[in-house]
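What follows is a single chain, given as structure tokens, in the form predicted alone.
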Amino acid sequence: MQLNLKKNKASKQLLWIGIVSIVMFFGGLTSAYIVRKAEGGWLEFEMPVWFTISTVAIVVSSALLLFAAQNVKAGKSGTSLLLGTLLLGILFSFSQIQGWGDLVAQGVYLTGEGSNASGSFIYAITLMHLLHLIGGLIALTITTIKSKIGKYTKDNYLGIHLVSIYWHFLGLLWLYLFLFFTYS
């Protein structure tokens, strides 16, 4: 029992260290965005509706994951809710890619002729978020499989707890980025 408590504490601490690192990374990117925008020559464009769809998908996925964790803590299965979270995470990813397609249709490019720093920042920041989200999708997949084979109980649900913390963090990070891009 003592070994399990130490493992739980160490796992959570490592996760929080990672989250703080990610916050610093995106803080740096959004700060650079603000500084570069102040220099002028900034292309204004409409945010793709697909980014709004992404926002809805990640908020709903977080709610499903919250219910999944509550179910497991109550001794019930959380597998179907974990699967729903995973599917909404995939929808989020698909929506991001579609959003990039909409940006291209508006003449907003990552690099090359006709590109502008504003578009490059949008692509780079959303891509970095998506890469972090893919890590979350991998963790969700593993957690869902473990839930399906009965690895989690009301006394042992560390995997669901850790993936929940990370996934909720990614959701909050996306909300921040979405609002930042929409209103800055």
The other form holds:
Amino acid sequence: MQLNLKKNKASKQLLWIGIVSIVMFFGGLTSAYIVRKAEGGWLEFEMPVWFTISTVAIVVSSALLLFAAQNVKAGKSGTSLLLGTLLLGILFSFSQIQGWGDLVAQGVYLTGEGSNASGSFIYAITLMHLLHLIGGLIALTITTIKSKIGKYTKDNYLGIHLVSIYWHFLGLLWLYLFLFFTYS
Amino acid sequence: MSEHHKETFLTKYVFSLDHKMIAKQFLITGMFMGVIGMLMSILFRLQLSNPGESFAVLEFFLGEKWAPGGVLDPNIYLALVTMHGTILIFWVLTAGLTGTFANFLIPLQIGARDMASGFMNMLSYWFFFAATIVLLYSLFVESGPAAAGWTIYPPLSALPQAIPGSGLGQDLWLIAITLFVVSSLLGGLNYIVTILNMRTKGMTMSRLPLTIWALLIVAILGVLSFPVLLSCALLLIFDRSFGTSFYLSDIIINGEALHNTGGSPILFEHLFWFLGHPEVYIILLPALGIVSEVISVNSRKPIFGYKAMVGALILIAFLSFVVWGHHMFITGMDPFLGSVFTFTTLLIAIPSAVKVFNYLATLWRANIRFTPAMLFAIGFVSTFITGGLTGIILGDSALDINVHDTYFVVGHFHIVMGLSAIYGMLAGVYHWFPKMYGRMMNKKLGYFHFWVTFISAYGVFFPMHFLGLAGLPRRYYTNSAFPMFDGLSDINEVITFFAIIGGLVQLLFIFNFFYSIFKGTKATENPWGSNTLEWTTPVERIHGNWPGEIPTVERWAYDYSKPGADQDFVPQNVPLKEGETEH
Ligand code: HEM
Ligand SMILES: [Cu+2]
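One more: the block was the form predicted alone; return the form predicted in complex with its partner chain.
In what comes next, the whole complex appears, and the chain from above leads the way.
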């Protein structure tokens, strides 16, 4: 038991430090954005509506995940809520791709003639966020399956705990990016 | 707990989860890469001292295509310089040094059976291995390896059509470095969590050996700075492969105007050096840790100012994030901003001086045992001083603009980083070899290795300062087109001469290393009379480190020559005597 507690603590720390790394990665990208923007020649454009849908999807998914974790802690099943989280995560990914389509329709390109760094940054940064999110989707899928086959109990729900930390982090990261793109 | 269990050849030597074996894998890969990197430097040194002359060795190693008629091809010169820097900085002095000693020492010195996650640790090595394969493979592609320098500044690195090395070679370089960063992050996460969670009973943070403190801080630096390198490389990859304009603007190449507008190579420099400067400390800090340990053991004295040593490490690490601009004084930076970076840069001299002072104070009036490890540790103190002094010159923007991108800089960083870290690494290998392989390395060869290395290394890098002051630019294939540099050719010959001697004597070290693995005299459990926990493990390697219970820790690691003790050392697991106070 004592050993287990130690291991749980270590796994959580691993995850947190990993998150710090990811923060540095996006910190690097967004500060590059700021520096580049300050140099001028910056194309301004509207954020696609689909990105707002993404924002709603990921916020709601985080809420569902919160309830899922509470259910499990209370000894109930969290499977359907986990499934809901997963589906909303997929909706998020879908809306991101739709959002890119909107951008292209507005004439904002990643590359080539007529492209501008402001557009390239949006594509590059959202793509990187999406890649991290796909990792989260995989983890959520595994957690959902494990929950379905009854692997989690009210004393043993480390997997859900870890996935929650990561998923909420991805949500916050998206919120930050969304606000950053909209207002900076 | 998993103690000793059955192992097959594959799980013991290849896909090992045992931190001690993983350490050896890092060490031997690092040594292998070290030999290649060193050989490259000798090849391009031949061109620098004897421009345009024919050498059979060049043709032997590089072939008819890269050294036609035994004369080094200019593009391959650039490629060799690039690969030399990349290999030495990342492969040898980052992965080779930290990978070896973090893996080996962390569990042993904190009293743990293994790392927090043996699996992640294994992955860390295999990512490194994959990175190594990709990097080595790039030596064999048609257009040659990357050639834009270890700092891969765009536009040279961003335009595949720029020079041969900007093509496939640069792609492979970027893939290799990405794998490398993944490896470092996996390793670093594991080191931090292990140190924070797995210390044995009694091993409080204030009793940690300085090696572990240094490795902890290095891991934190890595976790914070390597991701920024990735973001920097990511945008470069987009520019190269997808045609974005993050770093590119208004370029005409081969008469063709590119569409890119608005990008800025200065942006790249900011991102790169935000990693790049912490990276040089990632290289240095493990050496600082090792040297603290080796000096204390062989002086038979407690390390002077333990707390100040830890504080200095933390301060150096912190400051290393706010000085990156000193690599960019001539990029048109606002002079006020330049003076801010000058200020922060010169601040680093303070904790650095604290370190040096404490080393010297530890050595002062000590009963020194001059083992080969100790000689290299003292050699470290020497190069850290000489190289640090030129750092103060470079850190001053008004002075730096005169010598930026000359051999003065090459001299500076090879002495303060290259030599110091290599000496730290060699000190570590000589010191912990008995624990790694259960045998002793040959001492006489060790002395010979040290003195020849020490003299020839200064012979190589000291004169470079004069070249730099005379204005000789770095990274030029030849300077024979500039009459003003004709008078410097003698110095260049001297440098190449010492480079060859210094290179050859490393082969002797490698011989000593491998010979001693099999034929060295058998080691005892604690040959140096050392206090740290690794010396309480049996000579025979076991998975799990201690056959019985893990020892508990009763005191700090530096009770050497303690008044009232029976011996001149008291290991950390020995309880305090009646009435004995902790240091
Ligand atoms: C008092 C301490 C130090 C100061 C003030 C200092 C300052 C500087 C400055 C200003 C430069 C840029 C020179 C130029 O390009 O014009 C430089 C280059 C460099 N320094 Fe230091 N340095 C110090 C210590 C160190 C240490 C401890 C290391 C590594 C362990 C190191 C590694 C390097 C490297 C690798 C470069 C060259 C990078 C390149 O352009 O390829 N320095 N240093
Ligand atoms: Cu620097």
